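Only one chain is given next, in structure tokens, and it is the form predicted alone.
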Amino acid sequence: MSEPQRNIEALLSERRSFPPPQAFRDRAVVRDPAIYETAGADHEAFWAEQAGHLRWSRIWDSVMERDAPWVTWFKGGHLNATVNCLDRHVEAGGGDKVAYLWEGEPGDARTITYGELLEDVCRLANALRSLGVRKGDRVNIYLGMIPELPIAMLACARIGAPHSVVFGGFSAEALRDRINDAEAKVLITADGAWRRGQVVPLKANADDAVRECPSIEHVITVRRCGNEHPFTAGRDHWYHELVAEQPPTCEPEDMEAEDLLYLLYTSGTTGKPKGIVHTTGGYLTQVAATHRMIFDIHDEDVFWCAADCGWVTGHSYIVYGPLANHTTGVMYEGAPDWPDKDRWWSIIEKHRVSILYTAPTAIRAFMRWGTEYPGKHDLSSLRLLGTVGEPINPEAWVWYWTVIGGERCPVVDTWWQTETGAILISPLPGITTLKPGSATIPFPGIAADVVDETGASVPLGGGGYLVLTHPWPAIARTIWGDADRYVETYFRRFGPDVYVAGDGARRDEDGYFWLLGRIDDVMNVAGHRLSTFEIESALVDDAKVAEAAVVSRPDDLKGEAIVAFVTLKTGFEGDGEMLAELREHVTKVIGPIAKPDNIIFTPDLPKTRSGKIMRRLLRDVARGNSLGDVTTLANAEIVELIHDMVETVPTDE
């Protein structure tokens, strides 16, 4: 095979840098750029040496034991995930420091001291346990951002229950095949969740789930919006008449550390959602360091992670790394643009947020909105930002940097995934030198690699795919009920050893890794191997474009062709100039054989409800093939729309 055909092409070149100031520097939390070397040394001692932050009621026999690809970290130590992340802290002294901070969408607003936050978890637990829940059952939560989300987690959490929350924003449908799959015995839901002013009828769309889920023995509602609702007897309880009567303390279950925490379920390219399995001392040793050092955590500290608990980071930079660090946390309802679009703003300045988590789409609804909604609020509070959930356009990362962090907060990149637990590519504030659209280099103790088609690393500048060479302990164990797939998906291409992210990446002379997206968004176009990533931040660079992305067609004479679907900033016309504009600047940027065959300008991208885009959908529609499934959409009739306009769009000649 050619070597443009074996590796990924890595085209877009970044010259911007960005060290840590002088003043972040000299009180970070890790200021030593030694911790590399030290934990690349001795990966089970680095290891080790933060699991002692955590409290144990039996210490571990060993730290890490392997059976490629299986792992077991901490065997023989016990814990409990509740007691680290609220009843340590309460012991201490800490119980009156605030928890939770939560806004309502429609204005109303909780806070909630640890104190308050053990004695709810405890009483949702003896809830549970009267219900019959044993250590080991399943719990499936389906909520929206409210207090009882994290409360109902931690609730699972304390008498060994895994908990499998599932995003408020799915179907009946999407419910009902997680719910069947974990065996879930309780579900825990509300009666509906505000967005942008209307209710999300989940109560309605439990019901209809559990028709066809056998296994649901009971069914917990928390009153949230008035709606009414049936209530079948003896399966259906109201969340406030269940908890009112039960004790504020309950005796953790003593949990050893691979037994299960959680499940939590991914989509997968193909076939149903995967069940990932996450375990107790891994996972929370490995959330609870990356939250303290990643995010430079403080004691004074208010820390917005602006996802949601029904995805991963909701997970571990919600509730458990932050809980386990004696965090104060925001949580928000709503929708950012809601009653206008500097909600966040508000949020911001009225609790002194101090680090913001948030994703790259965000930031590019952000810049396409403009600079007066955050330009109305006081942002000084803010001395910390950061994104997930895919890789940054280095034109959104600096506006972020510029017009949220004043230019003077450093930007964590965090790369990661469900089934890695925790982050694994990311910054640490205080030391790294920062390059825009970057996640830099692997944490401490974390082993990545970028590899060609046989396996062989490839040089630094090129491109490839990108895998994990070395247990981490928040990684997944298996796949719910399919071990088989587990090791097919993960570990199938270059053997036992060596974990798949699905990822390609790039580490360019500095051994700085730029992830270029999945796998599956490569195209071959002439014999060259390009990344859909690059070439959507070279349309990003261009001052009038909000978001971009890139799909290919089957072209009989370069094999794949580039399709671009743009959306401008407001004020802007897509027009033939500029199209032609736009051609032309990916050409400067890139070079002409990045240049896209076809820009389709749209108001909107097709996006999952947790902000994704949806390039599958705009591949299907770029070729012409049908649409499947977009209920899981937050916008499903811009497909349509997208459609019509591709029809009517000629190829480039």
Ligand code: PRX
The other form holds:
Amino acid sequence: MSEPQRNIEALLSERRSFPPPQAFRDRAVVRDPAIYETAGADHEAFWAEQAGHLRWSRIWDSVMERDAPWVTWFKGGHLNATVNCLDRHVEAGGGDKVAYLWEGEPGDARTITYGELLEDVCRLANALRSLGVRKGDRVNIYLGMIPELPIAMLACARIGAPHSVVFGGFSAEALRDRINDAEAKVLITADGAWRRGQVVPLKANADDAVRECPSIEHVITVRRCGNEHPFTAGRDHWYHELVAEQPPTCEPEDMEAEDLLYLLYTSGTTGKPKGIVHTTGGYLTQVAATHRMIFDIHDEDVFWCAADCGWVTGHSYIVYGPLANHTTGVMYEGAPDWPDKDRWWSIIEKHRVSILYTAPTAIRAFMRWGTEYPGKHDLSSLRLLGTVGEPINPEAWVWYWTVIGGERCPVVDTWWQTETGAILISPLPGITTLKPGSATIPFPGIAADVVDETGASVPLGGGGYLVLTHPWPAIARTIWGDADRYVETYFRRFGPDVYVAGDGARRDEDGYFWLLGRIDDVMNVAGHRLSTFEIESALVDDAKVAEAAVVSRPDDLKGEAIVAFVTLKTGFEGDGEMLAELREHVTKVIGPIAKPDNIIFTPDLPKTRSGKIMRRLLRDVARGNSLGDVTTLANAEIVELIHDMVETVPTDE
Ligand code: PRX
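Output the form predicted together with this ligand next; the form predicted alone has already been displayed.
Up next: the whole complex, starting with the chain shown before.
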């Protein structure tokens, strides 16, 4: 049976469906299913109505203009994202409401109101201006999950300087490449970040990176862990010293709807990460609308999106969406098993969290750890659960619903991407009947389809490519510095009107979408996107490696695990030491998330006549063999298998 077929079989073994509980439905933000028809009949009117929830200093001239694949939303409109996230709430008397309930990993905590957040943002925005940052200049941010991370993002948005956040788990080299691609002027980092009681040396990494970043003029460092690191006079500044001199008000930059809000790098099918470009008006409109309707936001809610701001989920559903909706959010700095495996549940109990949004990988880890950890805590404040980042297996869905949600909380499985900016396929929890494992149906005002190789719509019941057939406000406008790649990646296969997501999907008889994973060379490891080429490049960057091919295999916990086939240069041996060296090397070049789970040393890689590595074949080898949990050594059997296969498949793929 093929992989997609196996997935479908597994999905179909759980046939229960879950209509919204009556109590939930009665109070839901969206109760009338007519919203789908209304929005479907006139997408633009629907999105214009959503944009009307924001504060604009000038109303747009046109809702949507299209020169496919290029699109603008709310052209001519002016607004500032931070005015929408902060000032307007404070001016309306909501300054004392808590914006963030922050929990540090070591046990310290901070509560930040909207009024305080606005002042903190203004001080840093002034500091950035004092360092010469102007509208359009890029600012890189490399921080752990501390309040200064959203503050830094918002300070950039205040003055119209696009931010580019790099996940704190990325290496110095990965940071360097992203800074250089964005040509950032300023880097905001911290001395360190806490992770499982250890200090991740962010500033040391930043120093290594910046050494090869000619565009960086200033580095601002937050004091978090108190660890030692060198200071470069003239370039380096302490965050607390800079902001102490600044007034707590700052004139917001009046931004056009289509002005850049941020860049965020994500993996594509080549070794070079793509700088995804998001603009201001359409993005803010859609993250606010989806956040309010999908997470059913009421004034008293405590919303916890347990992602990292280094990923798009954090941008849209920790920072911009929740703040635009004047929501109280939880932010947690550290690992879920620190000091013990019940850390999340203790946070939920402490802050009476009502909505939890996380990834299937985390849910599967909690399942593995056992029910005793959530069992120790009062989780009765929860009323809604969400998942994102990868397909959720029905077993994990049902565990989440039962053990965490006490069978009373709808589970919204939300499908979207860095490029889509906001959720596109998801239930509306007061309306949609849920089916475990399905992200259900497109959000109002979104048009999705499943098509075959020729681009023809596949009838219900069938599978194919997931595509979006109508523009939406938060779509990435381009790839930074590489418009051709944007067109090539998303709009080549079926023409400029059809966005190709890169995911396989199937629709059932009710029109529900079942996501089947990536259909390109992008892997989804623990909810993180990584390209096979990126890891291959990191491997061949090691002087002892002649060639490398990377594929994935299914993994119970992480969704997909990374398997590397490596051919060493003559004279080097694929032993335990070499294994450790290569894993360390990949960590150094990309970060720990990209470390291969298995490395198979082989004297050869199977290739087509034209010299292309036969990845599909290697995938079969990786999937058909029981590889050890940790990296295994050269395996004579596999090597032989590869040779056999090469001999039996002499033609081009
Ligand atoms: O394959 C899909 C998977 O994650 C990819 C997007 O990854 P990224 O840009 O890192 O954004 C992740 C967070 C939005 C998609 O192409 N994916 C995301 N959500 C789901 C999903 N797969 C199945 N079900 C989901 N709910």
